[in-house]
Each structure stands twice: as C-alpha cells, then as structure tokens.
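Listed next as structure tokens is one chain, alone, in the form predicted on its own.
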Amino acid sequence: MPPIKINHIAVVVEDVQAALGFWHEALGLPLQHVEHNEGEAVDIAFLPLGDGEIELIAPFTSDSGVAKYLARKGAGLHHLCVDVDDIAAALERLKAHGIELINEEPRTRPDGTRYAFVHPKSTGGVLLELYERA
C-alpha cells in the first residue's frame, strides 16, 4: 500500500469572504480559487499549503449537512482529507475492520475525483474524507 498523505484540511466558516480576511489577506496563504458547490450546498475557498491545501467551507442553505454542523458545533475544523490510490479498496478494507462509513459508495466531483467520508465514531472523533484523484 502506498503512503497516505494529507490532501486538505477543511475549516467550516460562516462566510468564505470574511474568512479569507484572515487566511488569505492577513496570514498570506495564496488563494487558488473559490467554488460554488451545488451538490454539497457549500462555497469553498481553496488555499494551497505545502503538498495539500486548506479549504474554507461555508454553507449557502440552512438544511445542508455543513449548515447543520455549523449550527451544532460552530466554526472550526470540519474534516481531514487524505489521498488514497484506490477508494473502493480503501472502503472495503475499512468495512472489513468494522469501521462506520458515512458513504458506503464513493461520490464523484465534477473533476472526476472520487470521495467518501468515514464517520467520526470510528476515528476517535475526526470526520475523515478519502480522496481518489481523477
């Protein structure tokens, strides 16, 4: 199995543009782009950092999963994402170990990246996302 590396760290915020005041303007991280993601009902700012990136995510509906998370827990660390070479194999391995998954099957982003989430109950409290790049 190849080494697993961090793809991104996602921070949930109430407003992407306001959060960029710290992360981009004050701290100086470069802003790659901002995306309006209808499928997840979030706006996302992508800020490259080393081999990965910081993602600032803000819900734009009140009933999305991220909106519910923000209302329940407030702004802050949302999830950690790691790259895997074969997401189907990674999910099967996790299932074989009795790990609770949020997504039994991977979802696909418009760029072809496949992803799935592992429930925090199985990870010691951290929402974990697995990414298989296109």
Given for the second form:
Number of protein chains: 2
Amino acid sequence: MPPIKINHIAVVVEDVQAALGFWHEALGLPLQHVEHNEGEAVDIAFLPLGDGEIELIAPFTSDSGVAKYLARKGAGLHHLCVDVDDIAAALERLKAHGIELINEEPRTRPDGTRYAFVHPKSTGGVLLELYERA
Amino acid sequence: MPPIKINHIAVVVEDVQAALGFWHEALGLPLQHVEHNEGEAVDIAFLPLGDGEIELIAPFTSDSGVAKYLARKGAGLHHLCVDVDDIAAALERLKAHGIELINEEPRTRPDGTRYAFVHPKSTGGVLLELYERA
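Could the form predicted together with a further copy of the same chain be shown next, to go alongside the form predicted on its own?
Complete assembly follows, chain above in first position.
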C-alpha cells in the first residue's frame, strides 16, 4: 500500500483575516490564497505547511453546516484530510474493518478530486477526510 | 525564515488499542511504537504520517490534564505541533505580535527537545505546540 500523506488540516475560525494575523503574520506560514466559496458559504485561506497545508475556514452566513458547527463547538481544529492513492480501495478496506463512513462512496469535487469522510465514531473522535487527487 | 513543518497531530482517545484498530489496522498507517508514559500518566501510540506523525494519547488515570480534557471535551483532535528552527526567536516574534503564550519561555523535555504552547485564544481556537528538536 503506498504511503498516506497529510493533505490538509482544517481549522474553523470566526474570521479569516483575524486568524491570518496569527498563522501568517505572526507565525510566518506563507499564504497561498484566500478563496471566497459561494457554494459552501465560507471563506478559506490556504497556508502551505510541509507536505500539506492549513486551511482556515470561516462561514459568511449563519445557516451553513460550518456556521452551525462554529456556533455549537466554537473555533478550532475541525478535520484532518489525508491523501490516498486509491480512494475506492481505501473505502472498501475500511468497510471490511467495520468502520462507519459518512460517505459510503467517493464524491467528486468540480476539480475532479474524489473525497469521502470517515465518521468520528470510528476514528477516536476525529472527522477524517480521504482525498484522491484528480 | 526556514520553513515550518508539521511535527505531530495529537488525538486524545479513550483507549489506544481501540484507536489503533482504526488508524493502524483499518486505515493502514504504520505503527512506530506505543509508549507507556508514567510521568504524564498516558499511553501514546506514534504513527508516522508524511513528514510528521499522528499521536494517539489515552490517559490511564482520571486526574491528569489529559484525563480531565477527555472527560470535559470528549475524544478527538487535541493539538497541532510544528517544528521551528529557533524556538526562542519564534516566541519573541509571537510576543512582538501580541500573541498569548501558555509558555513564555521554552521548556525542555528529557530528550533535549525544546517546546512551548501557544494559547488557543490567539490562534483561532487551536492549541499549538512549537518544537525545536534537540
């Protein structure tokens, strides 16, 4: 099995610019870009970190899933995403081990990336995203 | 400034062996070793992941800081640790930006690693550890 790598660590924040004051300006991580994502109603700042990146995610409406998460749990680490070579094979392997999946089958983003989430119940409390790059 | 890299992602879990059932056996991350740490009253499993590693941490008493965290917040992502080249310089830089630190000065582990924690108030909710390897 090829090695699994970190793709990103997602952090839900109240405000992307305020969070960049720490992660970019004070800590010194490079800022790749900030995306205004109308589809998911979030702003996302992408900051490369080693092999992967930190994503700072802030909702700009109050009714999205992320907005509700922020209201309920507060800002902080939200999920971990790892790259796998073959997401269909990875999901089959997880199912064979009785792991609870949020997405039983891979979903596809507009850029062709395939992804699926593993339920925190099966991971020790971590919302884990699997990615297969397009 | 040299690049900052991920050292580890710490996950607090109820039980290390149960968590290894997912991260090692089902997902397939290699297991480096499991440490029984009497000083901090935790068991820790180390699983290399890309440049860094996942640490699965489970308390084995009910009165440690980690045990209290687990009782209060439940299992899940606990903190992120990044390697910096010069921790003293990094802390000075953070202080100059008005960042709240849990450790104003670096502390030293028995293996010589120097570390300090940044307060989640200043990071957008993330408990962040800085490491300078010995």
